[in-house]
Structures are given as C-alpha cells and as structure tokens.
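There is one chain below, alone, in structure tokens, taken in the form predicted on its own.
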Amino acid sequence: MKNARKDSAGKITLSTLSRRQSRREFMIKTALAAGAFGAVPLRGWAADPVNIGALYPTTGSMAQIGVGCVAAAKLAVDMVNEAGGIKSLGGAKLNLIISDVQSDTTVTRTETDRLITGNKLSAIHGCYASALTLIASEVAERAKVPLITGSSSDQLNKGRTYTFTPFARASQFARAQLQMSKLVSDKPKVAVIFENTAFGTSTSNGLKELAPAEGVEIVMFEPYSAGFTDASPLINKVKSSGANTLFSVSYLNDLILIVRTVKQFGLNISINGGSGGFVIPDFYKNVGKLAEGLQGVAHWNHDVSEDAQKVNVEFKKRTGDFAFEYAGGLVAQTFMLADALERAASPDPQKVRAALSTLDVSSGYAAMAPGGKVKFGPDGKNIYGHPVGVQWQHGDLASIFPKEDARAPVMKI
C-alpha cells in the first residue's frame, strides 16, 4: 500500500502524497526563512524603469536650445543611473522619453497630450520657452502628472497644483536688472525693448512696475514683433529716448540683431540682455567680443556651486560648450525628481507630485541653484528661488551679482 503509485481508477498513492507534502513543507520553510531574513532577490531580475517625460523644440527657431537641453536631459538621466537610480524603488533606472515640439505652440499641445496617453509617464519637464510651457503645464494639470521647469513666466504658478519653478521667476529678473543698473550709473536712465511674447511682456511689465521703487527711470517702454529682421528703426528710437542703459528682452536671434544695430550706429549705452538668448554659448558665437562686458541675469550659472562646475566639466565634454542657464538647471530639476522619487518609493505620478510639494534641500546636486536652496511653496515656486546677475567676461559668463553670488568682480567697459 505505501509503495503503491496511481492505481488504474487514477487515484492518489501515499507515495504521490509523501512526494507533495515533502515539497509543501520545502516551500514553507524557504518562504518563512524569506520573511526572517529579507526576500532573496531574483537572478536577472530588475526593477522596471521609471518614465520622465521631456518636451523641447529639437526643430524650429528654438532648436539651437532645444537640442542644448536635450543633451543636458540626457547628461542628468545618466548621472542619477550611475549613481544606483531610484534605490527605493529596488534600483529602478531613469528613462527618458523626449519629444519635439517643434517651437511651435500648436504642437506643444498636441506633443504634451501625446507624450501623456501614450506613457506611463511619473513626470514631464520642459520647455524652454515660457510659451510653450505655459500650454505643456496645462496639458500635464489636467492629466494630473507633475511637470518641473526652468521657464521663468510667473503665470506658470497661478491656478497650478502640478507645476513646479526651482528658479527665478519673470519679475524676480526684472528687479535684479534694474538693480544691476546701478553697477553703472548712480542714475540710471533706462530703454526697455521687449519681444510680445509672455516671455518679454511678463519680463518686461516686472520692470516697468518695480522701476520707481529701485530708483531707476525707464525713458523708453516699447514692444517688438519677435522674430523681426530690422532692428534699425528701434535702435533709432532707443538713440532719441536719452536713455544710458539698454534692456532688451529677447531671445537669441532678435537680441543678436539688436546688439549688432547698437554697435553699428555707434550708440555708447550699456546694455543688459536679461535671460532669455543673452546667456547662452551661441550668443558669444555670433557676436564676439561685442559680447564682451554686456551684462545679464540668469536663473542659474556654471560657477554658481562646485556641483554646478562638475556639471559643467561634464557638459563641455559633451557638447563643446559651457552649460547654459536652462541645461545645467535641467539637470538641477532631474535630481529634483529623484530627490521625489526616491521619498516617494512610488513611480505613481500623484504620489511623485506629492513628494515634490514637499522637497526641502540645501546639498547635492538637487540644490544646485542660485543660494544653494530649493524649497517649494504651496504656489509651486522655490522659496528661496532668485536670479543671478552674469556678464560676459573674456568668452565666458561669470557671476558678478548680487554680492553673496558674485564668483567675479565686475568688468568695466
């Protein structure tokens, strides 16, 4: 009887049963021995990537940025992955998953929508220009998927709960301009040329509200159809208005243009090119050393942080040029989100929202912002978030400003 099998009917021998319970207890003893000493990890397993969205203009008028900040995407992603990924989520790697939007508004919507429903996305940023990303944020709002970005419009921060702005916002840059001014006249006398865009007009409005507090007459207030191909009648009312200080708020083929007009009609005026074009290696390229000593703000430089100088050192590696304000702030932002990621022990796009509501650093790479401070508000901006005053100094931007950022004194011109 012990030793019988399967009889012809089909039934169960004891020796079958002995062969079941003898394994029964087998698994029993691994799985309890599983529960006192950690779960035995899977030979080959790994842990599913986490999918970040990435939304830039790689064609169109602002593909010169766009392909920048996609090579700084790329640079972040490989340096939270080599650094061990998410470990919370058992070592997951970043996947980036990037999309053209072509420096077109239209397509931005279209490309954000898309990038949403066709991925299990945890997080977007994006996209450069505050126009776009005033349409990609409200994509992302209604898809409750949180998006992270350097664009400075302060509309990114009205009616949003999923928007997030580590940096300087629109009207924090108008302030540091117009104190900048006093770097060179104790009275300064100010034309300010704005390209209509909610870049240039918020910019723009920030310094024509705060002007009277700083000290600072603005002489000359006018908008501009960006993308424009003759800088000539503007200069020329810029020339008439008295002013001894230029603001133009610009991206970087009109603020090329109008630097190049300046110089031709010999006008003696110092300028600031805020953000914006001004701040970024191309600028240098096409003008050359009439770059030279003209001044800036920026939401982020290479020299702001010795983990900013790391990333620059990597950056030119890659590309050949410095990191510029928005590449090296992107990758401020992706360790922000793995920063998220890692408290939030979740890929869930919610629960990531939640975790960055609640971001709170001051080292790392995640901090790597003007004040080495990023905290957000219920607003969704940086508390601690302002920009830094630049200038171009032999083929290279420094910070000269305010006096706790300056990394350089001021070059006289």
Contents of the next structure:
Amino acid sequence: MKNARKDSAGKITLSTLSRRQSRREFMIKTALAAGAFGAVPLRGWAADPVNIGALYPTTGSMAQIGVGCVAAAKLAVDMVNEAGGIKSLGGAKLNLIISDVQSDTTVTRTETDRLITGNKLSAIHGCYASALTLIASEVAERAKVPLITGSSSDQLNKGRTYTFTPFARASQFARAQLQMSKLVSDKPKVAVIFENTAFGTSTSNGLKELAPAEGVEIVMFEPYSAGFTDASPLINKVKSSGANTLFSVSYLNDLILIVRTVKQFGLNISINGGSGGFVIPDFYKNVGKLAEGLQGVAHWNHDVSEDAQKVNVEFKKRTGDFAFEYAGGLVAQTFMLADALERAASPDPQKVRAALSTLDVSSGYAAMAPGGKVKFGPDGKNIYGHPVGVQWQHGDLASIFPKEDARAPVMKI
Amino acid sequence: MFETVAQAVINGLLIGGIYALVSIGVTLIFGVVKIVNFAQGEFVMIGMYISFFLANQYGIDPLLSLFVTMPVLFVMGVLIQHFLIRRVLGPNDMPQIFLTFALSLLLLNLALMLFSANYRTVHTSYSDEAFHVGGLYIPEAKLIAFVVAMALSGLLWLFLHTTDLGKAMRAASQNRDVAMLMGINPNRVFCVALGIALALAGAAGSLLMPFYSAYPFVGQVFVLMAFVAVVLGTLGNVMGALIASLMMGIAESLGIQYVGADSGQIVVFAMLLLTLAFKPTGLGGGRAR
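Form predicted on its own done, so how does the form predicted in complex with its partner chain look?
All chains and molecules follow, beginning with the one already shown.
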C-alpha cells in the first residue's frame, strides 16, 4: 500500500521532468517509469478484494429460487461496495465468486471443495435448499471457512462451529403455523396434508407434536404421493374431515393444484401453505387471485423494516419481482459478513468466524430480520431468530404475525 | 356417505379421461407398429407447452389450441416414424426400445434447457369454476377435457371401423404379414398410426392446460398411468385401454378416499398385478380390436 503511493509519486516527478529534457532522456526515463509502474502489482493500488463464495443451484430442479438468490447476492455485494467496502481493510471491495451446485448433493460436495481450495475465501453463503446446505456446511467445517445460510434445517446447528444461521429454524416454523391458525378461528380444526418424502414427513410431524400444546385440534393427518395428477380425491377427503383450516406441506406444483381444487369445490377453508415455494413471486403468478388471503410462514419478508423495503425496491428494479425470503435474507447475511470483516480487520476465514460469533446488531441492513436483532449463540443460531407469518394481499406478501412483526391487518376471506 | 363416494367416482372418471388419451396413443402404436413408445409422455408435454405459449403470447384458449397441437403432433409422429422408427423396425427389439427411450430423454432435457424447470399455468374463465349438481362438484375444465377426450376416442373408433385406412390399420395390428400380403403399405399405415397417437397426446396436453401446470417432467406423471392402462386393457386394444383408464382413475380416487391419500398408486398397481395374475392377457381379451 505505502509502496504503491511512493511509486506513483515517483512516476509523476519523472514525467514532469521529462518534458524539459531531450527526447532521448525522455525516452529512457519514460521507459524507467513504465518499468517502475509495471513492477508495482496492480492490486497494490487499492486494497485487496475480499473473496466471498456463493453456492447456489442455478440449474436443475431447484434453479428457480437459486437464480433469484444469485441476483440478491450480487445486489448485496454492490450495496456493500458502493458504501465504501470494508473500511478496516482500506476500503476493500467484496468479490463474489459464484458456483452452481446444480441442485445435486454430489455436485454440491465437489463444488464446495473446489471453491474453497481454488480461491482464498473469507466466507461462504449458500445454498438455500437445506439438503444442499447440509453438505456444503460439512465441507466448509472441515476447511475451517465460515458459512452463513438462510436454510432452516435444525441439523445445521448440530456439531458445527463454522455455520451461522441468522434466521428462524424449521422447528420454529411449525409452532408459528399452529399459532397462526388461531388468527382465523377461535377453535381451529386443522387438516394436515403433506407429501410423503423427508421434507413433508419431518415438517408435518413437527406440527403434530406441537399441536396439543398450542391448543390446536388436528382432525386429519394424511401423507400423499408428491406429483399427483389430480388433487380432487385429496380435497374430497379434506372436505369430509370437517376441517376449517388446511395446512399443506407441499412442493409448488402440488400446492397450485390443491389451491385451485379447493376453489373448485367451493370449500370455505383457510389455507396455510407454509414456506418455500409458497412465499415466492412465482406462486402468485401461477395461482393468481386465488392466492389472495392465503397464509404462510417465512424467515424474512420485505416489509420487516425500512431497510428491507429499500432492498425490495432495488431488487424489484433488477429482477422485476419482489424480494422473496431467501433474496432479502441473503442481503442481510452479506451485511453481517461485512460487519464481521470490519471488526476482524482481516480477510482470514478463522478471524472472520471469530468476529461472526460475537456479532451483535440491532440496526442497519445486517439487522434486517424479523425482530430486528441478530446475535449468534454457541450453536450458530440467532438467539432472537423467529419466523414471520405472512399473507398474500393484493399480489404481495404482507407480514401479519406475530403482533410485533405485523405490518398489515389480517385479511379475512 | 353416498355423496362422498359419488364425488370420488366423478373425480376418478374425469382424470381417467386424460389417462385414456395418453394410453390409447401408446396402445395404438404398440398394436400397429409393435413398438413401445416410451416418449409418449413427452409428447403430452410438448402439447402442453404449445398450448401454453399460444395462450400466453396470443391469448388463444387452450381448448382452441387443440386445432394447432393435434396437427403439429400428427406431423411430428409421421416424421418420427418415417425418419427414425422405420430404420429400426426389424427382428431385434432392443434398438426400438432405445430409440423411443432416447427420444424421451432428449425431449425432456431439451425442454429443461429451453423452458427451464419452472411451472407454467394458464388461467381461463372456467379454470377454477365448477358445476354444482346436488351436493356434488364437477369442475368445468375437467368436464370439458373428459367430454372432448371421449369424443376423440369415439372418432378414432369410427375411423378404425369405417374407413379403409382404419381397417388397414386394424388388419396390420392383427397380423402384419398377412396384411402386407393383402397389399397394405406398412410404412404408410405406421406413419398414420404414429401421427394419430401423437395427435392424441397433443390433445391431452391442450386439454390439461386449463387445470394443470406445464413443466418438463409433466409427461412422466401421466405416462406411468398410461402404461398400466395399456397392459390392463390388453396390449394393442384401443377400447380396452379406454375402459382400463377410466377404471384406474376411479380406483385411484377411491383408494385415496378410503385407503390413504398416498395409496392411490398402490391401489392401481395392486389392481394391475391381480389382473395379470388371473388374466395375463389383460381385461380386454386376448385379441386386438
């Protein structure tokens, strides 16, 4: 850094002198100056950039959300850099290194490994889908590189010291969903239908276990085969169960069919679609007006704070869609990393980890989370982390639960 | 109680109509050309995407796009028979199996590349509406799909039984060698069979579009049921495939209602195994009609 400035000053002196001297001397000195300039490594002119790895599925079955995550990651890095980068590192810029994990667990393992060994990384974020994040976090743990993620699997907080999860955990989602059922009815009778794979089974079991403590009656609890051709037999069954609330733990396509079929049956039932595919712009695009009034849960929403709304405007400008939970969460995570880098004053991944573990923010973009506070416990969990209950209102997602995070009244349907 | 059963039967019957369109195509190709078309589901997918883009770009109702998807897929069928399948027709089955299987993978991955894995839906005025009869609900889009599917099946039956070309196709399916001796041009008959089968798949795609999402893997969902229906209704038997499809739709629906929501397919496959155990040639009888 200091050398660079001296060299640059030297070059200026040389060239000013050269004007007054003979052409031959001018040539020699210019050559010397050029030599001196060339000898200074380019990066010496500014602080070294800080490399941040980004692991997202941008191809394959999970690409839909993965592509949105990459757009958000780029936006976040631009925001940090435009605000002057990492000041304690001489205004170092963040440099995002993106890697496609192809919606595949094996690829995730090799890509995470390649990303870490091929680059000097200070930290990683990814992969949004828990199944992939679990693998990436294992690899990062061994390589001692901190990983920050919006994935919700509780498994990510077990036996790991380099993984940080600033948002609500899967187990918290179930509780929030049950409590939300009381927004609509004093005596909620809930039908739980879930697709019969690991995701659906674990989520629905969480609902079943917590229901009695929350005073919610479950009148139907049915697994179904994901990827059905027709939702009507299932909805016929929901109808005969007498439920007034439907929890559907489903992937996007099944959920679209379920919502449309409920409408066709003229069933007067409040639907909570959970998180994931339910709280992304694509859901509304596919279901349209039928989505109005449907409830879900998210780990982030664009109305949680003024900062979040600013992010939302910028994200909308870039992609045309509102900032969905992973996108907005990702911007917050990038600012958490920037905060840690600022305090660590070093791009060394272990020092960044140490700084992350003492992170304690309650304002600014880094604190953009339901509740507005982030502080990590020893298991890497945000001790203030909780989900936010959302409802589709006029083509947008509004936060309606819990009270302190609600930004709009519950829309009755 | 009665209402619930009736509703389950209606639901099953309506989706069975769609299974029928796909399975009739498979069974027609098998009966006439004697090959198993593993790519049939992908042609349903192509039909859906054509309908989707026509609706999305030009605002054409998916049902009207039948008049585009059916001819387009008919031509595709003729071309595929003429340039691909004709080359591998011989005593060895393996090249035929791999040809249609490769075609399926090719089309599936092309769709992934061109359209991405996103779900695409079309909203029509009747997409989410239903007729209410007594306490029963009959979704409009599905009823229309069922009626058109049955009408197309009826037209195919008429074609096979009243026209020379249709009779030639039945002849070829009953005994190819004798049919050839009688002066029937096999390639011409095969081309028409492929064309009709793919046109039916295209029709299924257009009929599905008002109430189902298009995505690259969508064909796989329907083709599995279609294969079961084809075997259940006796290979090569058009009427058998039709009846078996409707039965399967009903069995699946009742299974979901009374056994468990994830057992629709269990019921269907149990039905298949039982049928094969007691009547290995299928319910349609041993003879292609």
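Numbering follows the first chain given and starts at 1. Whichever C-alpha set is largest while still superposing within 1.5 Å between the two forms counts as the rigid core. Owing to the predicted nature of the structure, the values given are computational and were not obtained by experimental measurement.
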Exercise. With both forms fit on the core, is the shift of the CA atom of D230 between the two forms 2 Å or larger?
Worked result: yes
For this session: Spell out whether the Cα of G90 moves at least 2 Å between the two forms when the two forms are superposed on their rigid core.
Result: no
For this session: Could you check whether the CA atom of G159 moves 2 Å or more between the two forms, using the rigid core for the fit?
Result: no
